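This document opens with one chain alone, in structure tokens, the form predicted alone.
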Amino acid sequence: MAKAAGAKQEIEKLREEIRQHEYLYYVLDEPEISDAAFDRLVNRLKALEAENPKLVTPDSPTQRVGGAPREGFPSVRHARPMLSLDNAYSEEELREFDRRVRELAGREKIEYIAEHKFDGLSISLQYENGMLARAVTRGDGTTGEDVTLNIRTIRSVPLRVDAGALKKAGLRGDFEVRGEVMMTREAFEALNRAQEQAGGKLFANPRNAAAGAVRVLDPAITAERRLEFFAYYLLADGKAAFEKHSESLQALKSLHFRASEDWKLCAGIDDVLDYCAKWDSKREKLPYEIDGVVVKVNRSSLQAELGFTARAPRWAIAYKYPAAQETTVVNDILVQVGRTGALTPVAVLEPVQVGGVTVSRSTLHNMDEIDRLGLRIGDTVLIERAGEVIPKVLKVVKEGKSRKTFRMPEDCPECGSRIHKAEDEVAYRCVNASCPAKRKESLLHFAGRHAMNIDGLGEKIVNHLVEQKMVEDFADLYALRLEPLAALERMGEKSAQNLLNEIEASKKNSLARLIFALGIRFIGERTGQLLAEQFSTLEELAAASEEQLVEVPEVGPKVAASIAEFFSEPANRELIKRLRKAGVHPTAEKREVKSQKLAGKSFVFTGALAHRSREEAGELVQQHGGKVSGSVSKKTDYVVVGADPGSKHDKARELGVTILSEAEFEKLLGI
């Protein structure tokens, strides 16, 4: 009993500590500890909760992501409608709004709150007894979708609000917070880089990316998108929680919600107009996008008196900043090769002033976008620079007299290697690992801690090596010599020798590390390990067919195709020969086999297992001589099914493959 009591006390202490660090990091942007230290706290909590499952609570920081993907979202009716706002596009329209408000209120002057109009997805967070009970989208204003599991993954959303903070704010445990789910510019750019690398569809803007992330059926995907929540409204019993909206904004901060600090209490409409003008010139410097200013009557009693129209409140309006748009001619379309090898078409424009900036180029993203626009070289296009430094082409407004069709090149413009394109992807890409456009990023990845672990080969050194043409690919690293290396800027003989020692030591790394280091698309550390367990050498992996590759655990058709594509490139095969000649030729470390009771048997896992992860179950199979595959075929002996199984379950039934529950699988193993 004493042990359980001690565990409970430590768990509560850890939860409070983690919540405080989440608030400091995700809300205030003022972390006090390193990521590694934070991870240690979370891992300790996970371990204690695993040992004491009865002590796990819904508001624990470990419960932000949980559950398998769902089939849909249930509908929830709002306690108070979430209506859209009327829009104003000019000073005259804002003054007309002010005139209507003063006339309806019978007052000469109105106090307003002006705040940023976030460009995101509106969400209602409903708390019961201080804990997040549900999160609901705006929907049609009356009824929205329950997206609670997804919203729980957003670190700036408190899963529980401290009772002391509620008491201090004068609130009971049941209340509602409304706000906007958004994505910062940095997170949006990182997402599109990842999409580009994976050959997926690029998102048009952060709002679309955030909205799509909230409405995916798998909360794990939402968690990957690095979303933020900004609160802007506080309700209690379906009504404004305080007499003044300014008091609600202050209370939200004290309750540890992320809320804008850039709102202003305005004595009248002239103050509002000053605020709008100020932020129009400063909004590009914000870490997130705003597309205007929301103006609200400050007094809640006056809001109630003014009421609503059928579609919008009479006491609030959204002032929208005008988008900077111009027309110009597309003189040419060039191709840029990105750091991942993806080819991006870029429009070369007749230079034009857009929002005070001279614009001469605009990305066209991919061939699908060019086809959607119906764009040809010589056409006149409408371009926009709104919330983005790089402008975008909106549409063709006039076809050119001598318009020319653009086609993607067959060979890489940087290295001359053949261009690859998968049927199910929009991206064209160069897979030559030594392509000059990819060289620096490839070398940094190769030298990374989880790859070949070459300490000292950082960004500055890689830049010098590439710029001095001392290194063009991975194999060149093993031909470096002390004297020219020591002559590099800020290097010196001692540092150069240390780096050469690190490079030499990397020859002894495992095959799994080398496979990961090559930078093959979709191949992470774990997949590299699984491939190394299946194939004895890099040459054996290079010679494997796609059919052989999908027999490797967790390797599906898409990953197999990527591996085959990489090794089909002559430049990559030549690189492997040069690595071997340089002495980089590791062989696989074979797995320890405990028995042969499953020898010759092939397993596929689908759905969520109760007692272990699918990876751990696969490890058990291989320890007893069996094989694990990522796809079901006639050669599959068993499909082990957990909760919420996917299409592999259906395929197994269709092919007549033996289906096992987790309990039957354990019985087969003798667990």
Given for the second form:
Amino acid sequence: MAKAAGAKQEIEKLREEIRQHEYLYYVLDEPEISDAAFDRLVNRLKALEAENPKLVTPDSPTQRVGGAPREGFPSVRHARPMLSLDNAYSEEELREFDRRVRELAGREKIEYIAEHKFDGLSISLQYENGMLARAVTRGDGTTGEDVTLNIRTIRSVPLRVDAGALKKAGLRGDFEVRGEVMMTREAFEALNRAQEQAGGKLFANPRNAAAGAVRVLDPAITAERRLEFFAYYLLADGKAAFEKHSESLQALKSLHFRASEDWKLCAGIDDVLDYCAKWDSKREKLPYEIDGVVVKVNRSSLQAELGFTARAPRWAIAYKYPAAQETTVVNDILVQVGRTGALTPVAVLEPVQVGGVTVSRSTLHNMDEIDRLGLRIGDTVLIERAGEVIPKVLKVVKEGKSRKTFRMPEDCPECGSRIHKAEDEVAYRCVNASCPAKRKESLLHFAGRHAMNIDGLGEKIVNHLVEQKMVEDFADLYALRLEPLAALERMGEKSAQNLLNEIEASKKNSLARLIFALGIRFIGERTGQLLAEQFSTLEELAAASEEQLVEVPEVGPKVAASIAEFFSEPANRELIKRLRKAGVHPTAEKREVKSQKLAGKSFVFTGALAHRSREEAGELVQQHGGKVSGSVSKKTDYVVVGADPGSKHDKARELGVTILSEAEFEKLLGI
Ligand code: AMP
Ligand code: ZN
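Could you please show the structure of the form predicted together with adenosine monophosphate, as a counterpart to the form predicted alone just displayed?
And the full complex, kicking off with our chain again.
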């Protein structure tokens, strides 16, 4: 009993602490402890809750992600409609709004609050007894969708509000907060990068990404999407909670909601116009996107007096920044080589003003995108600038009279080497390891801990070395001399000497590391190892045909093609020669040869073996002169089948290849 009581106390204390740190991190952006220390607190709480399942409550910070994927979202009626806002697109329309309000109110001057118009998805949070009970989308304004489980995963949404803070604000535990779910530009870009890598669909803008994340059926996915919630209304009994809207905004902050810091109390419409102008030039620098300014009458009693139309409140208006879309002509399409060697087509536009900025370029991402748009040089296109300076092409609006089809170049525009495209990839890439466009990236990879492990060759030094033209390819590293190196910014003799020692030591690295370090597309550490087991020098690997390469375990046609492409590039062959001259010429450690009884025989393994891993079995085959391959062909001599074999088993039967059990395999080896 005493133990349980102690646990309860500790659990409550931990929750309190974690809530505070979540607030510091996710709302204020001012963490006081490291991520690791935070994780320790959460893990301790999880452990205690696992020991005491009865003490788990829905408002515990461990319970943000819970519940299984669902079929759909139930509909919920809003207590008070979630209305839209009327729009103003010019100073004139804002002044007109002010005139109407003054007339209806019969006053000379009106106090307004001007706030950012967050470009996201509006959500109503309903709290009961200080605990988050429900989260609902706007829907058609009258009924929305219950997305509670998904919204709970957003760390800046309090699952419970501190009772003391409520009391201090003069609020009861039942209230409603309205605000916007958003994604920062950074989170949006990271998401799209991940989507691109996984071959998933790309989101057009942060708003779509945020809306998509709220409406996925699996809350675990929402949790991964780094969403923010910005609060801008506080309602009690369906009405404004305070005398003034400014007080609501302050109260939201004291209740630990993330509310904008940037709202302003305006004495009249002139102040509002100043605010709009100021943020038009500054909004680019915000971490999230805003598409305008919301202007609200500050005094709640006046709001009530003014009331609503069927569509929107009469006491508020959304000032929208000038349209960020424009049409223009694509004069040309250029190709840029990125840091990884990928070629990106860029549209050269007839310069045009979009949302106050002149634009003359727009990325087209890749060839697939150009095909999707049906774009040719000379066409007129609709472009959009959504916050970022570089706009994107939305669609072709008029075909050019003498339109020209764009083709990806066959040679790299930076270095003239061959361009390669893997079959199932969208990107075209330059395969030259020393291509100037990817020099820095390649060198960093080469020096990496799992590659040549050259400690001290980090980003700053690589930048210097490349910019001063001291290093153009990997081999140049081995020709570096002390004096010029020590003369580099913030280097000094001692660290220069250390670096030279590290570079010298890297010559002793294994062949496997060197193969990986070359940065051949699709060749990770493990493939590097497997290749080093088959070929005893880099030259031998370079001379291998694609047919020989697919014989290597785990090397499929795509990887084999990439290796062959790499070594067929003259610049890369030259590089290998230069490395060898520099003394970088590891040879594979020779495998212990026990017999030649499997000489000339090739094996494929499928399924799980009982007595050894497949790698170990493969090693055995090779120790006895045999070869291991990753795929079954007519040339395969034996397919060794373990438990739960895959399609290779069927293939073997189809081709009539001899099939062995593990016991039969052992017998063959005489073990
Ligand atoms: P619109 O969707 O263009 O009709 O604009 C109305 C919507 O703007 C509202 O429904 C809210 O979702 C959203 N909004 C964004 N920021 C604010 C804000 N600071 N105050 C009120 N509504 C806002
Ligand atoms: Zn190149």
